[in-house]
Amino acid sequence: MAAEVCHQAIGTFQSNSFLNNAKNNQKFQKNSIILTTKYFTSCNGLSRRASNYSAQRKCRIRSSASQTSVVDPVLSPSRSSTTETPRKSNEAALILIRHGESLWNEKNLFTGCVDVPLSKKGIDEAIEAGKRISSIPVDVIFTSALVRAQMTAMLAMTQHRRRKVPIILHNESEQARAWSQIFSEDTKKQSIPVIASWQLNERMYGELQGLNKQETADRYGKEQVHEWRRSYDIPPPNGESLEMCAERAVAYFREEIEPQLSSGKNVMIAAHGNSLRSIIMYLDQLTSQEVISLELSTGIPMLYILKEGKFIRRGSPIGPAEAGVYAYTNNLALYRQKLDDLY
């Protein structure tokens, strides 16, 4: 079953080890901005400059104004059912999914920013995650630049009842944008844009990447390895601390993702344990001590509702909790009812 669904998804799945952030294929105006990571946006006290990113790396980031053409205005609860023009809503859904188990998770190796695909178990976890969010609207998807997060997003969407196709947007060159352009308006309405960003990548583990976790503990001592993994501001050798990971991930969320939610779009983020912990720290206003104890399981979606300018955690839409998820907001209940009527 997992292999079959994976093959169905592979037609839309195109990975590149470190994809540049993409731009909407319908609009070719030059509305992207250049971000240099020499300076990180200050957020919740996350203002310290990360030394490992002092070199200026230029990334093309798609502006929020270019993300509207492939959104379906009919079935999304944050859109009017009688007009093609998106309107601002005071409510939107945010789904966070940590990628399924990777081949290196399976081998108990430090993975970090090494680009490793999902294991068979990880594929099953991604499919199961998709079932759990199959009745929750998704208008745009953000992933990291790493293949395991992108696979998770693609496989999850194969289970969505709306049956839209996720399309990775590319901005490597003018030719890449031209070749990947969609010319059918009907097809665009049945597609979901996927924006890949290195800022959502896993924390970079430096010299620990590729090492077996148990062997690393034996070599350096359990206390030292625990400090590298669980402290907030102490990085492993030549790697990132959680604080450094949070600076880039939260800045990207505030600048690129939060405006989408504020405009009424429903967003899914498929990323990693540490980049998602950083975002949850921002959403739930956790302290540095609270976030280091936060654990996220692979393949388990977490739902937030942005309502009247505030993020409210709704937990994972599964089992008995599912009723509570839909009962909280009329928009989600109406969306599910439309899906029940149509499918």
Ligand SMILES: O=C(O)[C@H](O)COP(=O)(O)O
The other form holds:
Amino acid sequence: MAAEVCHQAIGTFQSNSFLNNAKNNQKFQKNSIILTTKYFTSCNGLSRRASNYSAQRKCRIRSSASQTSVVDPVLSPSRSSTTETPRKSNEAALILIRHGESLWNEKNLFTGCVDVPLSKKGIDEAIEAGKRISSIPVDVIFTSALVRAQMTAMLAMTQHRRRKVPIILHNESEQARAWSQIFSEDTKKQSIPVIASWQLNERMYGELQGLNKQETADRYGKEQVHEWRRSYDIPPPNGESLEMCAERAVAYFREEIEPQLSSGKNVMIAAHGNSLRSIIMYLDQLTSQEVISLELSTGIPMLYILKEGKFIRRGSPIGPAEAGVYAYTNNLALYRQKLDDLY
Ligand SMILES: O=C(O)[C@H](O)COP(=O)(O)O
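Can you switch from the form predicted alone and show the form predicted together with this ligand instead?
Now the full complex is given, and it begins with the chain already shown.
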């Protein structure tokens, strides 16, 4: 039921026309700040393992990829929404962003499912992340139900050169859906649906939530706390292990997000250290041993391309004009070229 609602809602936002007033928009300021990701350096050289997930995933992708046609409005500038012919796509971009620093990250407190907003530094990180992905297409955004992930997605999108408006869908009740309707087709076309789901929430940290990480290590020992924080299957007291978190986050990814990618939609996911670690474990086919050393920095976007049924890790775009990321696929290069011509 929830899945159906999501898909219907995305459908109503499907944009098939090009920005008419693009020339009126401001020129994008090029970002020259260089950041690094802990993950993309720490994972180099990891061995890969075929997993059940992977085999099942490939079957799903193969069966759905051939069925759906997608139109990228930016790549189809001359077509109007009524005359546009859907174009097949077997490629899509996936951006993952861990939220920017929260006020509890700043205080070094276990946060888990406590709904804490971004710190000032986190706000800056989200804006910087937005600059780095500002030339990568985004058709639909998935976030957790927690405000730090939602703030990150929204702030990042303020930097996007396409200038569509991200809009949170409210499907929690019939009334919420009815009261948040948009009555202009043009306005819908300039919008990006944002789907918030608890399944992408941070792992529930149990009785550690609100405790100081350093004080907890001093009290229970560094090894014990490291085990709670990084082991795959050992949960913190009355909380979720990474494995438990993966059960809901990866299931959600496979059921709700992967079909969007397989149909050619470009997706951004703004979520959390552990929900994203579990999704990356799935995408990169990491073992439960390998995932222990997987660390994600706050506010660093990571790009994957889904192509011919396979997820290809592209690293973290350094800036909107970075050649490597765009050179990788024609679609990304064309999209950026089109933005360059327009703005
Ligand atoms: O929930 C938290 O405290 C953090 O967002 C993630 O914490 P971790 O690095 O201890 O998993």
